[in-house]
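Quick heads-up: it's one chain on its own, the form predicted alone, in structure tokens.
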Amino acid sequence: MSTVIVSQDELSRYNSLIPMLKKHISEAGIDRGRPLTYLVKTYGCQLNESDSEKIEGIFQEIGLVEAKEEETPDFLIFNTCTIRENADIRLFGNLGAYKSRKKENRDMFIAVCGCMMKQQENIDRIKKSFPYVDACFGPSDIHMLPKILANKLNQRKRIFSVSEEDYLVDDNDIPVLHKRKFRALVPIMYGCNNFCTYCVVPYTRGRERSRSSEQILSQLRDLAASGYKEVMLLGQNVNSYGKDKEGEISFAKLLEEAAKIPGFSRIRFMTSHPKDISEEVIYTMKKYPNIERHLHLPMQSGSSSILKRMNRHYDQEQYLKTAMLFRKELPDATVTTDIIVGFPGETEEDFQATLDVIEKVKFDSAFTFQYSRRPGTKAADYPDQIPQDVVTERFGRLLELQNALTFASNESVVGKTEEILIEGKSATAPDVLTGRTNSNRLVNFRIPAGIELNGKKIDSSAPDFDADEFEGMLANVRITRAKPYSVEGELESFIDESR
């Protein structure tokens, strides 16, 4: 595979598409005297959310409304991951359910792209066995759906359009609806070269592809001046942004270009990869104060062996070099990181290595998978497959200790005041809040009596009361509890944003 810069005259002949695809999608509303709907559900990691906020932009462009969670779309698409095989099963078990509201709705469109697509045994089965599946397209496809839909408006033929093709494409050019009202996704670069040997992404987002500094710095600015408090940088392996392009800013300068940017509370960024990162980043992030205080370094193993075997190209020694420099420069912050467990050929002393980094590091908490074989890498084709009843018992060991490593941290804030960056209603109650603080620590709190905004009482128990009138706003806030994967704490005071 290429990569393919798609020019401003090809993008604008995919935009030209809009005004006719509005005119119809009004037309088609007057006829059923409602506006049309649509459905975006996601799967997997932020670079898919990413993903599915353009294709929700275009859609709103050509004069869609969103639907809720249980009403049946006009247009539904599914964004699809393949990095676990239980993504897979949801996918075509959720894909199934949808077969009888088609039948009730014959002009309903239904779409899968995603990383999934980019498999050909998917698309097979989808054109074999879902036959009212109306378009399929891959990640780097998005650009060209305001001509496929308009191709399925003309031909009404189902669409397979999933190119070969590495795309890059100018992101400043592409609508964007940024789901939460503090946070914008910024993807920096696509793809993968790492190729480990249990990873499908180099095969389904293909090679890296970075975004130009410029670009990415001026989509920046304009988030910042829409009172956008928090951004996050996306990546594969944000560490290697620019080694593809001559000439161009390393991760660590665009980190602390963005960093410089008035108006922004806090830059998160991810997924940092242990054998790019470079010091110059932990410096940088020391350095400025409204860069996250949490650092995401997937470990996936502690024993050198099996991170050979997983083509990690680094191995225990340099793993804890990097973890604890972070630990000595930043001691405030946290770090957390993923772990497989019963990857081919482990054996019970690489699985002690494992627990053993974890002891030294002390995760703040921890993303912990099985090891699930995926099709096409070269892992799954390894002989020396780990027994299920063995993982299952490694897990249960790996999750006791590092649940209580997670405890033992949050427990560490109890009776500090943190800064939370409220992101809106808690799932726990309707009068309680939930945030995050600077560490990426998960908050939730209540506002006590007598606590005023703008010279008006909060009565949070009053039946008008709306947490979601909050999302975006900064407060001051006093832990005072600790629980295995979160904290509560109560509000001290809103923090006044124009000091």
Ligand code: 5AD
The other form holds:
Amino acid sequence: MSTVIVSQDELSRYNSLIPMLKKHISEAGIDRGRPLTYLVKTYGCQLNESDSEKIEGIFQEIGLVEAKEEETPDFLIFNTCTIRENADIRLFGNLGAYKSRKKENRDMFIAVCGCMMKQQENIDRIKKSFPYVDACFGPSDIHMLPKILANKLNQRKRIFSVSEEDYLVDDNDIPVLHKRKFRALVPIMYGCNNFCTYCVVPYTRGRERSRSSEQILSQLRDLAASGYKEVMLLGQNVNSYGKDKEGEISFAKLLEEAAKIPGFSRIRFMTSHPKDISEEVIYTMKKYPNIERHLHLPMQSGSSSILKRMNRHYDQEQYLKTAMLFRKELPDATVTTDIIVGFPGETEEDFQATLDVIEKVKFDSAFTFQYSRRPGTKAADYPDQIPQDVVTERFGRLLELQNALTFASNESVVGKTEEILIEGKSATAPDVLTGRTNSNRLVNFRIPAGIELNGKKIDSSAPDFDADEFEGMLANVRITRAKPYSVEGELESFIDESR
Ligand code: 5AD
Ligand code: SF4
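Moving from the form predicted alone, what structure would you give for the form predicted together with 5'-deoxyadenosine (5AD)?
Below, the chain from earlier opens the complete complex, with every other chain and molecule after it.
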């Protein structure tokens, strides 16, 4: 694998196919008496979500309309994840469900992309057992989608186009559809160089390649000017941003430059690697209140010997030092983490070390995973794999401890008034809204009688009340009750009256 920078000329050649595709889609729509539709099914992390936003951007550009989840679309893409085994299993099950639908609509286009496509055995399985899949492409090939679609229209044969290269494209020249009205996902770098011994990502997403800070900041300025309140800077390891490019600024500096752009209320970033996060990042967060009061710092294990076998390049002491410095400098902020239980060779003592660190840092929440053996990774060949019953038992103890800490963290904000960025309707009831605090806490809240917006009283019990209308607005919400994974509240006032 090697990094290849895609030239403007090459990208223009792909983009120049868009008018032809648009004409074809429009004519097919006239023939069928309805617009042609698409669905993109996304699995996995936020980088995949961001990739899907580009796929949707291209789809909308060629004139496709998004189908409803339950409809059979004309163009269907599965953007896959392979980080743990269960993600793989889900894809093949879901794909199977479309066999009969394709029989009903022979012109339907089905493609699979994303991380699973970088594993030859998955391509072979699709070639052999899923003949109704029209195309497969890799996570760094999205800019070529117009060419893939054009080839499919011209040749009508199946296309397997998963590149060996790690492409870096000027994202600003790829159409993108931001799924949320208020939030823009902005990748700042692609790939990962770390080769943690359990992880497939370096094999599927290739080597680290940073976008230029000039391009990123120009994109951010455009987003702020178009009214986005929140940006999420994305990378597998944002703290090594720029290290692959001579003369490039550091992540701390990029974060600072982003924070200085007027307009953003929330700047978020994912994911920080404990070995690379600099104190400068913590001090930059402290200096700019529009940077989210939240640090996601994946620990994976609290045992120094397991961390070594995971190839994480930090030990328990170093992890604690960073987490505690952050706690001291930003006492109102939240700290979350990722933890893997049952890594090969994990003893009861190692597991206890993980529990110890959890008790010390008191994570506000954690993503907890059972170790999943991924073919091709180093740890898959370690001889001392842990029996499932031991993993299950440890996992239960881990959840019990973390759930208690998450609840205690939620209880600590009861009675406070927090600034909430409203995301829309909650999953609980149509008159309950949902949003997040600046420390990324999930809040479900009601609008009590008497609250006004732009001089008009809001009645959340009215039949035409639509909580989604408030998406993207900032409000002060008083937290009234802690729940296991969220908090409840009541709106006090809107902060800005626009979206
Ligand atoms: N098994 C279990 N969890 C894993 N993760 C990555 N690879 C594996 C694996 N093989 C987890 C890590 C990582 C998160 C995104 O997924 O905790 O931080
Ligand atoms: Fe995987 Fe480690 Fe890279 Fe994260 S830093 S993507 S866990 S290899």
